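The chain below stands alone and is given in structure tokens; this is the form predicted alone.
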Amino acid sequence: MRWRSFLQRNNTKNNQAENFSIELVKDLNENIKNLENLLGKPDDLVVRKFRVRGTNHRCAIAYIEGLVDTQYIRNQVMSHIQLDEDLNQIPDQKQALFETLYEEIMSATAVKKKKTLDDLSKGILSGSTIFYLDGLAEVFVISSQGWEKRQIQEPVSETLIRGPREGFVENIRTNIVLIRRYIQDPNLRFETHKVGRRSKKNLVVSYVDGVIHPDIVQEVNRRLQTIDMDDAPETGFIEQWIEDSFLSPFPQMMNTERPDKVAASLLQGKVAILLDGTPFVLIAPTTLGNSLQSPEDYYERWTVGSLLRVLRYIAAFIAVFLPAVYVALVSFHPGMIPSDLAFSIAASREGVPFTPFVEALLMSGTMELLREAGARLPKTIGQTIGIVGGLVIGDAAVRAGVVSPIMVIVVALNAIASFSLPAYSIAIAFRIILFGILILSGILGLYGIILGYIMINIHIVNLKSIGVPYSTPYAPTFYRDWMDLFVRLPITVFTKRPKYMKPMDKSSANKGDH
């Protein structure tokens, strides 16, 4: 009774989830009372007691509803147990039924004997199923999750014209198993931690073992192994706690939903980062020209990956300094406007009563809103409020005089080109740097979009992703692989990874920086 008084007491303080390494007894009916006491008597816990066939032998099964495959322990747990004939000629004595039943009679794949009362709750609440047999203070425990699933679907945030049509889901045994169709090699590796003080979460860290170098992973274990939160719901948590740099607007790891785009990451020497509950899996190390990057570029002949890439240099230059370019011409240097440009400029804003940079922050702050707006609405209107409230708001604001017709243009180019960024990351971090630039180049024009670009490329160079220097290979210089940065050559031509990562197996059959 005294393990059972110091589990009510403790769970009367609500510390259900310390570590219990208390010993289990050898009687059942204390062991299930001691494990409900833990547990705080859910409804959800089921608990079936019976007897061994042939045998006076007491036995129970505990596991939580909907956690756990029923189908699946009724026909390789119960059956056995309660249908074998062999049981019978078994002796009676506890001890060998309880062997005998780990090496003949029970069929199910994964079953481990545990003591103690942590083992136990840990077990049961990660979806397996608790076997107790009275006499005897250790149990087995089964593995037997089968809770509802999302079935494998195309990724929502990553949608191609050409390429793979499946994305991760939240299962991260399905994800896994996903990664190894991609690469069947035996060096593939996955090294499991535990997050989250009470959830206590799957944590799956990936790597090919002779291609990465062995320091990344080092760094990215010890980093892992800092983490200390009751629970993280998402890779968002894991990536702001283990980041480099959180002042940064620049995503320093790359998020995906696409398996495809994970395999080819590991094959370049980096490292994937598996979170049980969400289908977002983490890529480290990450550069500037990772981002810029989509899987669709390798898989179309390289001339068009090659436009593709070219074409998303501009848009991420558009995307961040057109607003303020327009704003620094007309406000300070109307004489580099060519003459019949600036005077239709001047016709367009006459009867406008804001100045150009209060003009564009308004027109952007506005941008900014209907996109927030078309992300959180319903799927079917969502796309719609985006498209029809920006024209709309736009004409009226136009015929109102509030603002000009140029200005329009001008702030929906600039949303066109972060819309073709291929990482959302990427252009929120553009978006953000946008008004900043738009704050200088409203006190300094053209001097202090300059200013702005220069201490961009300053924070650049000196941000570093898992020890990588998020500059790379445009500096520290690699111009080996400028092969695959601003242009897409032939595949033909990637024999070796990318020299920036220092891989140990440097030869490669084909590049893959998806």
Second form
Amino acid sequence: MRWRSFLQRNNTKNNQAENFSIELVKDLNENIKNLENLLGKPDDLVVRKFRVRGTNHRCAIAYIEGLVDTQYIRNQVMSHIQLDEDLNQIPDQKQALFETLYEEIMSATAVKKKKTLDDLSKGILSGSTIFYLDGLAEVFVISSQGWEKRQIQEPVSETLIRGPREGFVENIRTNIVLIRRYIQDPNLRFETHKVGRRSKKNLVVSYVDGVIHPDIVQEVNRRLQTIDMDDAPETGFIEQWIEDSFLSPFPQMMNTERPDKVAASLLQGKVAILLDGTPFVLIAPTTLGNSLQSPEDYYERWTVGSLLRVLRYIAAFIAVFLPAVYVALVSFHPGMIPSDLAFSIAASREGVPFTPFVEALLMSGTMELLREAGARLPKTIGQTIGIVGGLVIGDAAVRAGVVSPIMVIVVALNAIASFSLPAYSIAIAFRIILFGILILSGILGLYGIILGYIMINIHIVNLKSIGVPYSTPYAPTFYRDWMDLFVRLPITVFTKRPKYMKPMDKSSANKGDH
Amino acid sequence: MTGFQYADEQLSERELMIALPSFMIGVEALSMPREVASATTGLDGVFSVIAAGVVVAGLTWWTAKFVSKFPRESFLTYASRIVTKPIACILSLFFIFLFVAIAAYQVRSLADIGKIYLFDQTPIEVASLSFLLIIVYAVGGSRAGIMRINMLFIPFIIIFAFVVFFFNINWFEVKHVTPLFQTDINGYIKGLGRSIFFGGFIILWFYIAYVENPKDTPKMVTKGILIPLVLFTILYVGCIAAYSNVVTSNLIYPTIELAKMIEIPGGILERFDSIFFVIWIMAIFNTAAMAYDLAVLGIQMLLKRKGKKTIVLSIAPVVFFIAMLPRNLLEVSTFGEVTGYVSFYYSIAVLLLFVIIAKFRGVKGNG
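Return one more block: the form predicted together with the partner chain, after the form predicted alone shown previously.
Time for the whole complex; same chain goes first.
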């Protein structure tokens, strides 16, 4: 298809790795000069030349300032070579010395021997320290990453009243540790990919082997192989590259900052995609039903959880349809409104110059502006937007006779409903659909709304997320999974993993009846 | 290890079980009480409806049983084996024509009924064209998608049918129902004939080919008949009990009129009939989309080389043209009756023809 080739979805990994595998030479100074030239003689490249204590062997370390834990290098590498008193059995031969250093002297834990300038530059740029020994065309690449990290904090984008307060951070190692602490299972897997031609970032695919259906992992890995871009600053790039349909307003992968959510999804037989440099982790596949679940549904008792679920389904409908239904009723089917209410609506609309459709469009547009402004402003000024916005759309507009008070109620209710959805990405998708439905309703009334509803359904049943239908478990129907859909039944009845994920290990609890 | 399959061109037996009632419940359910009531007295028509349901269930079971002997074979393939290829082609051509007619009828009457209950300003052409475009969008997707939409919509339809029945209970009067058994035998048969239009088992000729292992299919689809049977029965009982036989037989769309009487407690909305019809659009959509899909499927079967999208787009004008042919409500209703009866009897005729010839020529299935 022309579209796909335009979007470069069919590319396979071709010239991803820039190849400059120049072999190292034996001379120390030459090697260091090569490295400096390759990196463009940066200021933050630290090169320290010295001698192995009590010998004439010259050696050097090189690293980039700020990426490296200097304390660690001093304690585990330098102090042994420079200060140790009992270095009496230093062999004279270079190669033997190199081996002795590796086997006996250096106490750093992750040390690799490398021979090309390419490996060396990759290492030094990712925070390793290079150890040269004069006269040898081989170096040590010592893992010594240590840069400023953000502390683990409560996730800002997803807050819960009850539940763990830990959130992911930008460091992928910390994130992996967070997941490992939730699932202490030997089958928990982390497969590493490198993404970005130039950024060379670590991307980790995590899943629980033996639970997940192997085809899902295979498909995710296959799609990840096709990624070809300079840099992937956020998992959003990954999501957009590997999603099933780029035309759909619906998010086909969930993103979260919560390790507990990721752990729960992994145990359901899903894949988590972590990327270095972002606290947002992708969960795939995901379905429409998943988007309306929140971890809190499970942390509270089941009655509370079920109430929240039902509430959220109602909220989802209000978020998409309310202004459209109001417009349809007022301008196309006034007979359907009870007469008392119809009179009060008519009275409140007196003097309003616009048709209900234009009014709704104006107000919903203003709502979007307010939401966007509130999200962009610094927290301290963000409050102001709320007050100003509330005054502008709530009071002044009505008094000026531009909109009717009942429209304000409708739009406010609609906005509140869309904010009560647990996932921001699905809430935004609903806001997009809202405008589509609003326009249909403005043209055809209730008939337009139902046509829009049918269209959404057609779209959802044909949409897939990594091969899993987006509409499951509603249809294809898995009645057993409905226990955790519109309501959330008591935790003790969930002895099976969700059927729609076709997990390999079907039961999640052992009740003695396999 | 099972493969990770949500294969899009295959149907599960449960999907087929839901497809059948989804196909049967369409525009006809709205006018059905009038047709049956005019042939019978009192509540007697309900026996005709139930009898028709039993007859249809039997025919459905028989058709399913026969077709499931040829698993994963398209209609053309097994029909060619039974009655030679040219005749099979002619038979499928007529099937395609019928499906196009059914789709066109649903599209047209949706616009007509909508003009009465929902949009009095919108021209019929606009209403039908927009509906047709939605159908084209659905059929252009995957076949499994249409089945999934059936699954998604059928609960709404069942729930609203029951709401219409139960919210009307305080309007029910015994004098509308009694006396029972006053109809003569001719009336019963006439009523049976008029309620038999739910001959939706015509879809089985084509859809069973997409069921992976049609062992239990006959049992499942027969169970599926229960849904329209119960629905039509309660709708009929509701109409007669609330409006009496005479009034029912003079209303054009008694089922919607039944919904009109409902008063929603708390008075949030009035005119429930419009809401009921809005929901019923989903049912009409299911019927029309499946008929359209079957027409596409039939053409695909005959012309193997054409792509699906081309066929879907090229029969849309034909469907629209046929839908616009009837000049008034009366012609629309005649058009609907004729398509209903023809598809019902044609399906039976094909079944009898196949059963007899298969026995005569000794054609055995491989299932």
